[in-house]
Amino acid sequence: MRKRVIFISGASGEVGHELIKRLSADGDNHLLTFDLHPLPDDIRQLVDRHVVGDLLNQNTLTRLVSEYEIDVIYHLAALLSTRAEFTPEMAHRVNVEGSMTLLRLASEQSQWRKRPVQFIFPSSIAIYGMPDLESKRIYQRVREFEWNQPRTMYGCNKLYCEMLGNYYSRHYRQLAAEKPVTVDFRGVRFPGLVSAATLPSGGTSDYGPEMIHAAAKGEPYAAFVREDARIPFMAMPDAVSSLLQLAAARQENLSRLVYNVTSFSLSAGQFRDRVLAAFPDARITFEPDPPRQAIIDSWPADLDDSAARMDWDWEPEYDVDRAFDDYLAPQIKKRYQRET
């Protein structure tokens, strides 16, 4: 008998670490993780097996399917927004072809099991594209179906993968004589994520977490955006909670496949002020980089997550005060105290 597992791609990234901790707390969960990089020892001991490999290597995945029955896929692997702009073709391969590979695997497993494999997909605020600052000022809280005109390769990739998820979930092999078992695809569109446990890793919103990590290390930091640049943010524990809550929601309660989730909206200047409140000696300046600033300007100032709140009772635990006072500042201080 093949062992039933939860499969996590991109497990060594920011979201992966927190997700593994949460899922492993339930002794009934068996975790199969996958990434280009090994897991840290403290995380590795929480999973049944970690595979170092490339999602685009079909042979590796075929071997895993022969050994494991996959119940749920958390597809976290991605080449993030800033890095994707330097290598857009590679970003397409990783973000789109990698997702397609796992959707195909999920579909095949669904047919074999005769019940849907659940496919949980973290999408991004990057799928939005506001045309100018005046539009961003007028349309303060953007709904899921508005301004889906991304200006980055990462945003294009994420939006297309949402559409692929919609196809595999609702329309797969729609002309076949016998209707197949379809994938149970569910996605969340994250705002900028801030983590106390892991370092920023190439996202365009990382000027926020980079500020606080630099302050904790006593290093100066020049943010690549204007002081008035505003986007929404979320603490990492809430990001993982949203994935788990959506996965646990009853399918009949879901009015859509992809949902906005968010917590608080701050300008870069307000983010700096919060960091200074925790680290009074922090040296933070602003040196806007026009191309990256243009990307931030195209993202909404806030997201409307009312659909998630209505359909599956989404509500973040960390508002702006608790995110900084109870999570980011104390945990990041401890992190760098240990390192010294």
Second form
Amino acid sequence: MRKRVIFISGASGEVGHELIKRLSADGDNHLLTFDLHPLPDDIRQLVDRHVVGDLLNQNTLTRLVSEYEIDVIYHLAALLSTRAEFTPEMAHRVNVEGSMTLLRLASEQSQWRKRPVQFIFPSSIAIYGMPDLESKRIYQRVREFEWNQPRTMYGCNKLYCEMLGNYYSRHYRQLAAEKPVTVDFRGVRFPGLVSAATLPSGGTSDYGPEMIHAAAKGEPYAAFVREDARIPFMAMPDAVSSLLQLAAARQENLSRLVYNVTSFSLSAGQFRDRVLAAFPDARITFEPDPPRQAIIDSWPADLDDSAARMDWDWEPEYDVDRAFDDYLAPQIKKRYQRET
Ligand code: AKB
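Could you present the same protein in the form predicted together with 2-amino-3-ketobutyric acid, rather than the form predicted on its own shown above?
And the full complex, kicking off with our chain again.
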């Protein structure tokens, strides 16, 4: 008998950190985690098994499939937007071929167990491409089917993987004599995520979390964007709640496979003001880096998440006030007081 597990790729990253804490709270969940890196010490004991490996190494995954029956895959492994621009071909390999590898694995397991494997996929606002600041100003709250012209390799990768998910869910082997059991692919498009527990790496929305963590450490911070640069953000607990809520939703209620989710939109100047309210001595300046600023300018100022609210009762728990006053400020202060 193979052990039934929830498989998390990219488990050592920011979203994985919060997802593992939340999933492990339910003793019936058995977690098989996978990453290029070991799990951080504070969550290592929360999983049944952690595998340090490369998603592109087929042998590793073949061995795992022989030992485990996978009910759900949370595919978090990715090279984010800024890092992907320095190694675009590597980003394609990790973001697309890595996703293809897991979609094929999920498809094989769905056939074998005659029941769909759920594939939960974090997409991103990076799949959008506003052509200019005037369009970004006019078309503030963007719906899922609008402006799907990404400017970055990461955005291209995420949009293509959404389409692969649609194929594997709805059209896989559509000419075969016998209709196969297909994967149950579902995704959310995340805005910039802000965690109290971890710092991001390689993202272009990182100036938000970097700003508040630097303030808590008493370090000066020069944001690489203009003060007026505006994108949507979300507190990490809400990001993980959206993944869990979408996974739990009844499939018949879903009008689409990939949904916008968001919580609050702020300009970088407004983000600074929120950080100063919590850390009055913070030294925050703005030194725009034109190429990274151009990426941020191509992302929408806000997202229309009404489809998620309608189909699976999505609603953020942390609006901008709660995110800073009840989550980020108190927990980040506690984190760095512990470290001093
Ligand atoms: C990035 O900045 O690349 C990510 C994202 C918005 O998906 N944080």
